[in-house]
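A single chain comes next, written as structure tokens; it is the form predicted on its own.
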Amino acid sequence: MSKPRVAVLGLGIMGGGMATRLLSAGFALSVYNRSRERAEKFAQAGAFVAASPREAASRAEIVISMVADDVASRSVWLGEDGALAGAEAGSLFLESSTLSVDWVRELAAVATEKKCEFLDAPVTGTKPHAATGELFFMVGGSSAGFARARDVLSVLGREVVYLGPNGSGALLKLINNFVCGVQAASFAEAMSLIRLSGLDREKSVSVLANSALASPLIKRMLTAMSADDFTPNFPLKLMTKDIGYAIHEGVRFGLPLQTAAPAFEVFKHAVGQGLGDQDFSAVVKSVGKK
């Protein structure tokens, strides 16, 4: 069977990696990015660069969105130039951005009215994982839609988990990210305490790096600190957004996320310090500073 025609909306850190992977796997690909300049290298690799999400969707059977937040997602899906306006009935939509559950369910309902399948399919992983097909997908939607998406998802991800109805993938991704944010914020405070107390930094870091707390996330932060390189794989401002979305979900279920709230404040402070476009690990530079 021939491969389905695919469109990717959003060519940032993750969307760009996913587009690269799809091209290398031989998919006919259309791409759209708000800044056309970022799309030019994909044209050189054989992708069609669309002038709008609508045009990209009109050329595809499967449309994947990977953008920053609810506002950006609305802009690529809705409106006269949105993907929904250009897609044919029967198209399959995958929203792989990390978004609020409310918006994901609203978008799913609009897709149904259009007689299209919709999956919320957020991912864990970073740019290298996207480009090499090593992402981890958490999928919500119909089982029929999931079955249709398997060929594409298997190219993009090392593991794909179907969780149930629309909103399931979006919610689990927010839970994952708020826990990561809490861990990162507490580690940033720990490093600040080491600095202010006068403890030997090198020895202290060595102890922490070989202790039970040295998760992959903490090891990534330690690597960034050691190299003094906070080039974004996952921008700090997006971690801040995700924690905020997770807090909203907790409220919806009557569960105040009492560890997420202070972590959210730590990350908001870091954004206020001008660190939002750096990697989330740059939060270590903001704790203890006014």
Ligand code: NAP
Given for the second form:
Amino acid sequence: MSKPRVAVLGLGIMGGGMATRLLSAGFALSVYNRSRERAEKFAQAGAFVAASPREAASRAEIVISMVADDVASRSVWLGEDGALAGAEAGSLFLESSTLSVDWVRELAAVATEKKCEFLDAPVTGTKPHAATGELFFMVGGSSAGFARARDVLSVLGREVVYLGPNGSGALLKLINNFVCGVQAASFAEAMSLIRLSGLDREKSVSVLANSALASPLIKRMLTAMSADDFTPNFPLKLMTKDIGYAIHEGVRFGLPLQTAAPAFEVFKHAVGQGLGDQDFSAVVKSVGKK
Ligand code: NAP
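Please supply the corresponding structure for the form predicted in complex with this ligand (the preceding block corresponds to the form predicted on its own).
So here's everything in the complex, that chain up top.
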């Protein structure tokens, strides 16, 4: 069977890697990015660079969006030249950005009106996983849509899990990321306490790196700190956004996320210090600083 034509909207850290992966797997690919310069290199690799999400979607049976937040997602799907205006009935839409559940459900309803299939399919994994097909997809939507998406998702991901109706993938992703945010914020405080107390930094870091707290996430932070390299794999401002969306979900269920709230403040403070475009691990540079 021939491969479906695919469009990728958003060619940032994650969308760019996913597009590269799809091209190397032989998919006919159209791409769109708000700032066109970022898309040009994909033309050299064989993709069609569309002038709008609408044009990209009109050339594809499967449309994947990987953009920053709810505002960006609304713009690429429902904006004036948005993907929904260009897509044929029967198209399959995959929204892989980390977004609020409210927005994902609203978008699913609009897609259904257009007789298209919509899945929320956010991911864990970061820049290298996107480029090598090692993402972990959490999928919400109809089981029929999931069956249609499997082939393309299995090229992009090492694991693809179907969770239930629209919004299920989005919600689990927010749960995952608020816990990551809480860990990162507490670790930033821990590093600050080590600094202020005069403990030997190198020895302290070595002890912590070999203790139970050294989750994969904390290990990433330790690597960034030791290299003093905060080039974004996962931008700090996006972690901040995710914690905020998760807090909103807690409120919906009458469960104030009491650990997420101060972590949100720690991350907002870091954004206020101009660290939003650095890797989330740069939060270690912000704690204890006005
Ligand atoms: P990124 O590198 O900052 O890329 C963001 C993308 O969104 C760019 O293509 C950007 O276009 C586009 N965008 C931003 N605002 C827009 C708007 N108003 N209208 C249209 N397009 C807009 O971010 P990323 O790391 O790839 O993350 C993408 C999504 O994946 C986010 O939801 C993030 O939370 C999620 N995610 C990220 C990671 C990670 O490790 N990085 C892991 C899992 C999930 P321009 O190039 O024009 O700015």
